[in-house]
Each structure stands twice: as C-alpha cells, then as structure tokens.
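Only one chain is included here, represented as structure tokens and corresponding to the form predicted on its own.
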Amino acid sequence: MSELRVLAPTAILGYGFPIQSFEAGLRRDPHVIAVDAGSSDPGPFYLGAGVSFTDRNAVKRDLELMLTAARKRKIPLIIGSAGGSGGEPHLKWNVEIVEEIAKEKNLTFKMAMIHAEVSPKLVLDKLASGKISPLSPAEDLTEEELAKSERIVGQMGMEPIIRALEMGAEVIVAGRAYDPAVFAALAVYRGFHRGLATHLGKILECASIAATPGSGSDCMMGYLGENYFQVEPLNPLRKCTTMSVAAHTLYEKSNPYLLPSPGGVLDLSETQFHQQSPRAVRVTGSKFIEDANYTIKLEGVKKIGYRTVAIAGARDPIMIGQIDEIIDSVRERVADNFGEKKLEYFLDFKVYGKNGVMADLEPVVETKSHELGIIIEAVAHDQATADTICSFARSTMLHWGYEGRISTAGNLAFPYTPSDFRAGPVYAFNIYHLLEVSDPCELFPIELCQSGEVGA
C-alpha cells in the first residue's frame, strides 16, 4: 500500500459534524475511521463519577453515522478514550450504545473492547517495586494518597490497538488512551513509519481544529505516505495552511521539538510543512524515537468533598469599587459565625467582569466592568456543611452593608431561583505519573466479542 488514508469526523466523538463534510471525506475512500472519544481537559470530577461528559444522544448520532460507514465499506472503526475518560464505566457506556446501534441497524462485526482502568493493587506492587515515577508538578507517589484513589486509567499507546487489529477486531472500542494512537494504529501496523503516523495522529485528534477558520465539530482527511503525510479539512470553507497546522503540533505541548508519547518521543527538529494545495499541507521530516524503558501515564483521582453553588451578578458601581473588601468581609463573617463548630469548608468567590478567568494572574488591575458575575463557591466533606456556608455566604453578601450603600433591598440580582445549586461530589487528580512496563500491552486486558455478544 503506497498511502493510507484515515478519516478523523470530529474533535470528539458527540461533538458532531456535517454529514456533508463526512460524506466528502467517505468519497475520499479511507482505510480507517478513527475518533478520539475523550480528554482529561474537562476535570477530574467525570474519571472519578465514572460518567462522561460527553452527552448520549449526540454520541449516538455520531457513532451511528461512523458505525454504519465502516461496516458498508468493510472498514475499521477505532474509538478511543472510549466514554470521555477511559475508566471501566465509560467503556462499557461506549460500548452499549455500539450494541444499541448494531441491534437497531442489523449490523454484525467482531468487536475488540480494550480495558484501561488499572487496580489501585497492581499499582501499588508498582510502587514497591520503584516502576513509578511522578510527572512535573505532581510530587512522588505515596501508598497513604494511593489509598485515596476512586478511580486510576492508564494511557495506552497503539500497541493493544494494533494487537486488537491482528485478532481481527472490525470495531475497537478503547479506554484511556493517548489521542494519537487511534489515528496511527493501523497506519503503523500496516508498516509505515511511526514518527509520521504519530505526528498525522497528533494533528488528527481534533478534527478541523487544526484547518482555519477552525472547528472541533468537523470532519478532517488525513493521508500517510512512505516520507510524508498530509492533511486537509473536507469542509470546503476551511482550509489547512502551513501556520495552522504547525500551531496545533504545539497544541498542549512544552517542547516545540520533543512531544513525549507512550513508549517514546515525537522528533519534530527536521519537521517541516509544506503548502501542498491552497486547502492541503503536506509535512515531512518527523521522526519516532524510542524510549529505553517503556512508560504509560496513570491518572488518578480521589474524592475531595462535595459542592455547592450559588450565581449571582453585581450592578451597583459603589459595591463594584469595593468588591474585594466586601468579599473579605463576608469570608470573615462566614468564619465567625461558624468558628464554635470548628467547620472544616473551602469558600471562593468568581468574580466575572474582575478577574474571574484569570485570578491573581490577571493583569488588567482597575475594574471598568459596569456589572459583575459572582460565583459562589463552598466545599465542605459533606452535602450538607458545603450547603450551609455556600447560603451563609450568599445571605450575608445579599446584605452586606458597605460605605456608601444607598438601597438596602439587597446588593445582589438571582438569575435563577433557587439561588443554591448542589453540583455534588468533588474529586482531584492525586494521580499523575509514569509506570514503567516491560510489555506496552500488559495494561490493558482486550476482550473480544461477535456484536450483539456483549452482556447476553
């Protein structure tokens, strides 16, 4: 095969696409259908809920479109971060709206579902065995923050999806793992050359994000060749230019030369980008270079407490010029009313329209804002305390008397009543490290099934 051509539909797999820019992309006559399912980027809280953030019905309309394609054209379908973190309840989810659809389309297909959520045992055998290292900032693992773990993943490479390919897999469904892998699999199984297939990967994994204008909600066209790859948008009102493409290799990397991945590092000191066509770039000159042990990330998280919030705005300019007194104010109210308790809370305030975006690393010093956006935020170790300080605070921010008040109906407007919102369990990541392994695959147990199998 002298090139391989992956369709890549969306950013991630819910986010939707133009069936015409998908269609487009299916005339081009791809050898794969590949979409990345998941991120870490929307928090801890969905890998610790065992939830996705992604919504079920706009996965299913995609997944529906993909699934019906790849089976008509005989054709692999490669899913992977599979139900938005990986985890064993978001593969499972994934995994029952792929049965749902092939039940309700007549479809049939072998099935390779890759697990990725990893025993808080085997880790901690890992730990005593000096096979984990943690990753900048986070600190050295202990066993005491192990313990504290909900839920632990680790990202795969491409080696359990190639080896799901050599067993014959026509659809696989991955958990957590690296973005690239499920753009490049196939590509490398079938022998070209991994640092290109990696990088067509990197660019791959957000769809048009890469073309401009630039979307997460379209489809992109990828083509790997023997010394190049190259990429273009099937949308006809995007397209790639060699700046565009060359600032989403950066995307969410520190090193614009050296992109670390699983089993080793993205070389791009000889990449360079072509403007293959006024819509297609063509790049060449990345290479793959292994590392001497192999290493997966975990990620981790514990629960933290739980939450509550309230939405408030701001329109008196008098309070607006004295906003971070009177929020000092309500945090040392807050504190005396409930010091005899001896109540253990994390209280913050957003301030929108101030600083609410970027905090204390906010630049622009004088508020001009004619109005403000405050959140109100209270975490306690349980429901019930985090209810009580969120309302405290909100109540005694409702009526604070500042300097200069003229109306003392309340300072604050509700958009929504009740003005309290429980938004529930609070997790962090306490996990954030390499595991080093003498097989990339030892992780990640594959189950392979006939569609319609699963469950019965």
Given for the second form:
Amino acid sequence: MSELRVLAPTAILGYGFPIQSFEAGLRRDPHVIAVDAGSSDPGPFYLGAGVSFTDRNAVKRDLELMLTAARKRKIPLIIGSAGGSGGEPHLKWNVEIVEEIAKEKNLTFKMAMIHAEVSPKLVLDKLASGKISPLSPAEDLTEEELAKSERIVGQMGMEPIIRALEMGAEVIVAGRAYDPAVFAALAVYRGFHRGLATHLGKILECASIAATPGSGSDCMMGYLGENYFQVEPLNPLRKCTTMSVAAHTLYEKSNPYLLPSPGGVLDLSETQFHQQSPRAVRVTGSKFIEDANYTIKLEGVKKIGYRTVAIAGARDPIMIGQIDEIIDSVRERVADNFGEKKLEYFLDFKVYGKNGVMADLEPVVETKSHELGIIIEAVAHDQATADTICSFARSTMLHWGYEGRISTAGNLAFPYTPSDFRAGPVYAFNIYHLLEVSDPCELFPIELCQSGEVGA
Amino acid sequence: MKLRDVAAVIRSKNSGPFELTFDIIFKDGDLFQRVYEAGVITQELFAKLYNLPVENVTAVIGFSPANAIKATLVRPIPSGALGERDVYGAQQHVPLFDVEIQL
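Any chance you could show the form predicted in complex with the partner chain after that form predicted on its own?
Whole complex next, starting from this chain.
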C-alpha cells in the first residue's frame, strides 16, 4: 500500500463535529476512523469516581455517525481512552453505548474491548521487583501510598490495538491509551514507519485543533506515505499551515524535540514541515527511537475527602477593601467555634476579581474590581463535616461586622438557593509512574466478541 | 517592547498533572531568533514570575519549526489537588505578557 488515510472526526469523542466535514473525510476513502475519548486534563475526579467527563448523549451522537460509516465501508473504528479515563467503569460505559447503537441501527461487527485498569496487587508486585519508577516530578512510589489508591490505569501503546486488529476486530474500544496510538496502530500494523505514524497520531489526536482557525470539534484527515505524512482539515473554513502544525507538536508536551511514548521516544530533531498546498502540510523526518526497556505510564488517584462549596458575590466597596482581613477573621471564627470538636477540614476562599485564578502568583496587587465573586470551599473526611464547615463559614461571612461597615443587613449576595452545593468525593493524583514490562500487551487483556453479545 | 507585542501566541497548559508548560510563539522567525538569542526568556525569568526555585523550571527550549520558545515548570500545586485553581492549567500565562524585551 502506498498511502494510508486516517479520518480523525473530533478532538475528544463527544466534542462533536459538523456532518459536512465528516462526509468530506469519508469521500477521501479513509482506511480507518479513529478517535481519542480521553484525557487526564479534567483532573483526578473522573478517574477516581469512574465516570466520564463527556456527556453520554454527545458521545452517542458522535459514535452513531462513526460506527455507521465505518461498518458501511468495512473499515475499522478505533476508540482510545474510552469513557474519558479508560478505567474499567469507563470502558463498560463506552461499550454499552456502542452496543446500544449496534442494536438500534442493526449493525453487526466483531468488537474488541481492551482493558487498561491495573490492579493494585500487580503494581505492588512490580514495585517489589523494582519495575516502577517515578515520572518526574512525582516521587518514589511507596506501599503506603499505593494502598490509598482508588483506581489505577496503564496507558497502553499501539501493540494491544495491533493485536486486536490481528484478531480480526472491526471495532476496538480501548481503555486508557497513549493518545496517538489509536491513529497509528493500523498504519504500523501494515508496515508504515512508526515514527511518522506516531507523529501523525500526535497531530490527529486533537483533530482540527492543529488547523487555523483551530477547533476541538471538527474533522482532520491524515495521509501517511512511505517517508512522509500529511494533514489537512476537512472544513474548507480551516487550513493547516506549517506554523499551526509545528505549534501543535508543542502542545501539552514538555520537550518539543523528544516526546516520550510507550516503548520509545518520538524524536523530532530532524523533522521538517512543508506547506504542500494552501491547506495541507507535509511532515518528514520524524523518528522513533526504541527504549531498551518498554515502559507503561501508570496514572492513579486516591480519595482525599468530600467537598461542599458556597457561591456568593460582594458589591460593597467598604467590604471589598478589607476582604483579606474579613476572610482571616471568618477562618478564625470557624476554627474557634469547632475547636473543641477537633474537626479536621480544609477551608478555602477563592476570590474572583482579586486573585481567584492565580492566588499567590497573581502579579496584580491592588484590586480594582467593583464586585467580587467568592467561592467558599470546605473539604473534610466526610460529607457532613464538609457541609458543616461550609455552612458555618458562609453564615459567619454573611453577617461579619467588619471595620466601618454601614451595610448591616448582610455582606453577601447569593445567586442561588440553596447557597451551598455538595461536590461529592474529592480525589488527588497519587500515581504518575512508569512500569517496566516484558510484553507491551501484558497489562491489557483483550476481549473479543460479536456485537450484541457483550455480557451475554 | 513587551513580549505580548512580539508574540502571536502565549499560552499555558498542563503537561500531565504535575507540570505546566508554556508556549510563546513569535510572529515570525526573525522575532523568534532575536528574542531567543537575547536570552531574556530563561529559567530564571520563569522562576521569578512563578515564584519557584530555578530547579523547578525544568526546561526552556527554542523550537524553530514553530518559531516558539517552550518552557515547562513543576506546578506549585498538582492539577485538581486541594487549593489548586486551574485544573487544565490554561490561564497561568498572563505574567508573561508584560515581560520587557529589548530588540
């Protein structure tokens, strides 16, 4: 095969895409449709709680179009980091949506589910045999820290996906995966250059974000040849420029020349970007340097408590001028009131209009806002304590008698009733480590089934 | 002249949950070369702007294909941890706007 074409409909499954762009992609006769469904960007909650950060209806809408098109053309559909975080509940959630569509549209296909959740027991064994190392700036993993983890996933490379293709899978729903893997797997399976395929995947994983004007909800086409790849947005309103594609290569990575990936490093020190046509960019020279030992990135989270927040506004200039002192006083009153109960809690005030976004790093010292948005946040080991602290801090702040106060009826404007919201369990990342494996597939069991037969 | 006058893009974003990465993309190759060679955009600059020890600024690297300087630092608080305020890390770039550049 001289050229392999990959259709990337959207940056994240559920972010959507215009049907016209998708159809333009289909007219280019893709060999595979691939989509990344996840990210760790939305924070530790989703991995810990086992829920997706994307909406079910939006994911179903995207999948209906992709699945129908892929089956009609008899080309593989590959989904990576299913359900957002790619753990066991996320994978099941995503497969259930695929199954629902298959039933509704009367589609039949061979489906592979690739699991990516890693048991703490396995990690413990690997830790004991010295196969786990921290990914800077994380620290060495300890047994104690590992015992606290709520859920751990491994980020698979392209090998388990290639194995699923070898097994004849027509639809692959993979748990947590290195973002480019779903775009590169078919190409590498068919003998294309791994460095170029991975770099192409790195661009396609965000679909049209690498175009200008960029969009996270529009389609991109990738073309892979023997010694190049080419990318072109499918919406005529957008174009790829050498700048937009090179700039995307930088995105979310620490070093632009050496991008670590499962099993090796993507080396871009000799990469060149050429403007092939007014809307398409051709890339050459990207290399893949295999690691001596294949490593898998582990992501894990632990539960650290429960959160309750209250949202309020302040408009009185006399109060705004003393906001720091008022917050300090409220903190003291809360501590004093529950001192004897020895409640353990975290209480924070986020003051928008002052330094809500940057806190201590905020370079603007003097607040000039005529109004402030205030989030009162309490986190404690149980929800009831978080409720107590948030509620008490809120009522204390509402009626605090600050210096020079002339508005004696209340200090806060609440936009909602109830004023306080339970945000539920709070998680923190506690595992961000590399695990050395002897087989790239060993952490990622593949289950093959006929659509309509899952759990049957 | 300020950095915002010579850059087309100044952005911040997570690079994993424990690092923040900054991209400064210049309006053209000439501006990129001149600013990069002027040696103003350094680890020390980021350490000062983000109140960190210099060793927590892990890299400041020029990337000529994108006319860009990239810097990466250890997040003062990991993404989503208690007290953290920018889960995606996408709004931490503004202190760079007013960095003085002599060209």
